[in-house]
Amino acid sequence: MPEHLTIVDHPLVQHKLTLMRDKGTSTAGFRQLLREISHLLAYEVTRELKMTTRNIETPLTELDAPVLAGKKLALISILRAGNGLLDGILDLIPSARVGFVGLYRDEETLQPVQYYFKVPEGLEDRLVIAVDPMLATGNSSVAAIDLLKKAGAKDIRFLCLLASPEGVAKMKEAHPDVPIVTASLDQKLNEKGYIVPGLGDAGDRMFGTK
């Protein structure tokens, strides 16, 4: 498995997400799963997040204890399908500051096509968690990631539901640096860049949309 790919086999997690494969689970029941598997996600995602004290007064003595250090850190969602990672990270860490990247797959070349972006202010100064239940053709997220460095940001991660082997290749490929979070390996892209087996469009599932 490659070095900055993380695959989180938590059974929790393995378990929701069969669920979510499941084409009869209804559109409801596939938001729903998806807040709670991010909240999975989310704690392998922000392990590393750096400490520092704060005293404090507990109800029997005074105390020195944990709390995080620097700059909230910056949510990226890429549209629209990220907004489904987003909400379920921001019910743990509801101070994070949010930005989004909207990019949508151009279907006769696979390439993405940026539409908007609006990202925080100091990325350089903050942990930056760019969400996108896919990591397909890596075309999209490539260029997400792009784009924040462009924004200023240093410390980047990013966490998906789902990658393929070769949407792994190519971000690692173009930014080495950046760790990769998701709860499958999945085996293959198809001739339309879709994952396989996968769960289908993460955004049609979660929308209701087709």
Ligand code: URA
Second form
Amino acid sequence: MPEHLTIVDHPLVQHKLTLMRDKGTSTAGFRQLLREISHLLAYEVTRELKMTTRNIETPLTELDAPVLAGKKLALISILRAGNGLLDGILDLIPSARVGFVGLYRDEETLQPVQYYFKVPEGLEDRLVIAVDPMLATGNSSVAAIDLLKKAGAKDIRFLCLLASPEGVAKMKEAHPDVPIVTASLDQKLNEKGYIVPGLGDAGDRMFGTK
Ligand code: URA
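For comparison with the form predicted on its own, would you give the structure of this protein in the form predicted together with the named molecule?
Every component of the complex follows; first up is the chain already shown.
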């Protein structure tokens, strides 16, 4: 995947994203849309997976047919909102290995602090897809990728629903080798670090916590 930033402009993605942005969309509707849109984003982020062939017999003949090569890929959810994207991607790639990274923001230093980290073994031999719906300031995304690299990951992609210009710039500076796939590059961050126009707090909207 050569581009640092890929914006998935497929009509279905853009339509579903508009419904998700609408503050009148219910929690159940938001969750369902996120699941649907994650299928379409997963299609894009896995476009260049390595392939090999397996010899099979159809009812009519023998065939060297294409199958995915290498170790099962690893999906890493950046808690908690990452879980919304994770569920949909697992619908498409049910055998993927799954990890979780939990980070919170220290209110004094404003830096992300790790509170949970559990990832599959052998990250160095897997394609690793880190998922978080919102690439906002980029602080937690950069920290999560730092941790994944420390754990051995070498081939990493970052999948989000919305990205801010500030977040993309921060990721590009810290991790130029990590391509980003998103449904939209929004206008800006506001003073509270929310993406504008955005969709609000992705975790609250998907879990109904506000
Ligand atoms: N996290 C969110 O959930 N929403 C934003 O707009 C920014 C960060």
